[in-house]
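As a starting point, one isolated chain is supplied in structure tokens, in the form predicted alone.
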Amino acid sequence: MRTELTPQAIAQYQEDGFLVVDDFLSPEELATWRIALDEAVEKRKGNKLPDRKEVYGKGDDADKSYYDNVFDQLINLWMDNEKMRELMLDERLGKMAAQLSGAQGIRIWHDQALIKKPWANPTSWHLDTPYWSFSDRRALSIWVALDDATYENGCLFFIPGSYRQTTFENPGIGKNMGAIFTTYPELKGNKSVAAPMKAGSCSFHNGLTIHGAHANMTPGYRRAMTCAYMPDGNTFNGIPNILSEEEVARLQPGDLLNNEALNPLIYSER
């Protein structure tokens, strides 16, 4: 893996909210990533999260429809898949998230495999960090292509710098692309960039950054393997995202989300 991040790449990063790194991953560990996520999914059987029974596609309601036709989202593959966890866990990955971020720790909030199938909606513009369970504006990303990301199936788009300006109020995901510009009309006139890369590259954004994804207007499928970060230190903010019933009620706003077991702590400058 290309791990060694350069002082200029940091600055732009920390510039434009997003970066992207070429032949992140070798050919030979390309392989080893793709063999590891079609082994995970194949094992969820369709499941959302590893302890909860949500399935794609058992809506019949016009919204569920063209919502399950984004993507297929599977997420905490690292709990149920020993090669998945090795990947996940590995703290090279922490190291650049923190270096990216200026966090002093790095903690898994949860992985994600999101999966453009053929000829799949677009992904609107929208945020990451309001979802989470945790506040932080140093909060980040890495999204790796485990297929080449083109414009034709589904790449991604930044909107540079926006990270600067948007809060953690959620104005979600909706079918219309410029439905956030209705809570952020002062950045609807910014220019977006794309992100088109290989399979092996990879980029990393950060939480607060307006992102999205065309349409996969192909056969084939665009496949990525996704990870979100989680500066350690940070408290629940009594938004449930992911965490179970169960791990709700056991928190309180303000708690620590230091549960080894839910969000390792995979890298720490300490």
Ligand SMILES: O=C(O)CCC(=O)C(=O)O
Second form
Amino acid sequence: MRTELTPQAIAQYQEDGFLVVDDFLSPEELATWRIALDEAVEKRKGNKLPDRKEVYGKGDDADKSYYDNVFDQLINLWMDNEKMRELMLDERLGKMAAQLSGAQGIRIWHDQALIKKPWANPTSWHLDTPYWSFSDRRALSIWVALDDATYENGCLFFIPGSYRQTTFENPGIGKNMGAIFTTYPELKGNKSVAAPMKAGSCSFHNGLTIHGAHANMTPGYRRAMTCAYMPDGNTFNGIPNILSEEEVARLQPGDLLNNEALNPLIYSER
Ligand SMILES: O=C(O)CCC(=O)C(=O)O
Ligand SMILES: [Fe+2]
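And the form predicted together with the named molecule, for comparison with the form predicted alone?
What follows is the entire complex, opening with the chain shown before.
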């Protein structure tokens, strides 16, 4: 794994709110990640979470069939697959996330396989952080391409620097590609940047960077393994997100999110 970040790369991330790391995985590592993903997905039998079928669970049937065809979304594979656990809990990933975000410690918020199947719908422009159960402008994700991510099959796009202007308000993610610009009309004229990646390359993006992805216009798969990172020291903001009902019942807004079984600390400067 190419886990060393140059000062230039860190500066680029801070400027743009995203960073592409080419050839992040070696061919052997890519093979390992693919096996871990396929095994973990197979074991899930379509359930989104280890303990539940759905996350948000709402929406009418027409919407559901649309969203089901944006991508297969399988969350917290690290919890029920040993190979994936080893990959996701790697301290070196946490260190990269810490260096980019400026956080001193990094916890896993949740991992997520995002698989755009043949002919999948696009991923509308959206923000990540407003969905999460903590509010931190430094929160970020890694997105590892396990197939070539191309213009044709649904590579990511980012709006550089947008993370400095967006907030924790959630514009949602609808069918309308550009709906987010109703919330942020001042960003409507900004240019986007495409991030095609070879399999084994990765990107990091701030959860407040506006991002989306093309439709999959091909009969092939676009598999990605991602992980959302929470800077250590964050507290519950009242949003359930992926937390179970029991967990939400246990938490008061303001409580520290430091349950190792849910949000393991994978890196700490101290
Ligand atoms: O893979 C995609 O299409 C979208 C990815 C995304 O939104 C994310 O990783 O936050
Ligand atoms: Fe996202």
